[in-house]
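Just the one chain here, the form predicted on its own, laid out as structure tokens.
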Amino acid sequence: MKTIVIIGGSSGIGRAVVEQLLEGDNFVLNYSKNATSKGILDQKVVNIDFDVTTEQPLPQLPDEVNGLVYCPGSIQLLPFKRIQSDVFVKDFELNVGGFIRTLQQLLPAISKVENSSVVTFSSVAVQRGMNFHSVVAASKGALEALTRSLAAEFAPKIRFNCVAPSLTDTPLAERLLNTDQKKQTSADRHPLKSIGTPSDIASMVNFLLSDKSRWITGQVLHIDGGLSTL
């Protein structure tokens, strides 16, 4: 049985990742805000309340970890001239600082396992210039670069990859998709004329955690309905 640590697995894409992991031979530790009240109830899941933006150490650290998925993110869509500098700092702290602290604590356990896998999340806005996405693009762009650097540093022992979705139908994106018109407008922007679902993204994440992806590292995989390239 593999041990997988999910940071932010109580809702949205993270929850879909956990649900798919439970279909296989996996034991999941889900660290997230209010995890014990919103987490998945299953004998193979341990839900642990934790705020990744704090300096507190992760509780209940496992001895060995086969995979780590860092899911936290935000959607700060604002005109650049209205953004205070601390907004950039807080977003960076969530997306990059939190991941760094998490990985540093789990690295000894991840290093004990052959072909372990770490997955981060970026955004289609990093590679495709988009209005009002400067906050998101700045922090997620840094996370992409960090993921590639770590892939080089820890090969061949640990694989690092990043998934870059477009707008996905999750609670985080609710205000952007809360009417039929908004959903249709968003769908029409994508070559595949649809909006991504959490399970669409989770399928790629679980592939990257599996042994089937043993020859993939240092990649940013765009699961975005074709928006980034077509």
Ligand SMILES: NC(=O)c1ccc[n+]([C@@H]2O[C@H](COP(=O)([O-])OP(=O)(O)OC[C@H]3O[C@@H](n4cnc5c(N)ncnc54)[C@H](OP(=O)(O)O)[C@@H]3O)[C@@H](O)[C@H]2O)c1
The other form holds:
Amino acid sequence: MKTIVIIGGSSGIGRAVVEQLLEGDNFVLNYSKNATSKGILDQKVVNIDFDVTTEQPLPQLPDEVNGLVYCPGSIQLLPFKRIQSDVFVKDFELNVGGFIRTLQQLLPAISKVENSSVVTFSSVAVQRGMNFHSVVAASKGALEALTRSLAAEFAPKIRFNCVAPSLTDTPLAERLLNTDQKKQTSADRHPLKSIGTPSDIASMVNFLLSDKSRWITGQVLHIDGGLSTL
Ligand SMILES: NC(=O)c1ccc[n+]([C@@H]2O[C@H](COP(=O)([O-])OP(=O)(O)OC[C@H]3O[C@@H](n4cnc5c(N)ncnc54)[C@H](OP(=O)(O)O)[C@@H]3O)[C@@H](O)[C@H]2O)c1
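Now show me the form predicted in complex with the ligand; what you just gave was the form predicted on its own.
Every component of the complex follows; first up is the chain already shown.
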């Protein structure tokens, strides 16, 4: 049985990752802001309330960890002229600072296991320049670079990869998808003419956690209906 730590497994893509993990031989620790009220109730899941923007230590740390998935992120779409600089700092803190603190605490447990795997989340807005995406692009670009750098530093012991979705139907994207018209317009922008589902993205995350991806590290996987490149 593998032990997987997921930060943000109560909602959206993270929740779909947990659902897929429960189909296999996995034990999951879900640390989210509202994990005990929103997390999946199952004998193989422990839900722990935790806010990654605090300096508090992660409670109930396991001794050995096979995989870590870091989900917290934001979608703040604003014209650059209207953004106060502290918005960039707060977004970086959630996307990058929280991941760094989480990983530093879990490294001893992750290092004990062969072929362990860490997965972070970027966005299509890093590979492709988009209007009003400067906040998310800055944070996620840093997270992509950090993930690649860690992959080099911790090879061959720990694999690090980053998944970069385009618009996916989750609570985070609710404001962009809350009418049929918005959904259709967003779907039409993608070469594959649909937006993503949490399960589309979770399938890649679970592949990256599994031994089937044992020769993959330092990559950014674009799961985006073709939007980043076509
Ligand atoms: N959805 C998209 O269109 C899209 C597109 C590109 C990239 N992404 C990226 O994909 C990742 C997952 O997105 P999603 O759409 O699944 O988001 P989501 O539905 O908002 O889920 C995020 C999860 O992270 C947890 N979380 C948020 N802030 C936290 C904090 N400070 N401390 C601890 N946990 C926290 C939430 O906890 P609670 O549920 O307990 O509140 C939730 O479980 C994000 O990094 C996002 O930037 C998403």
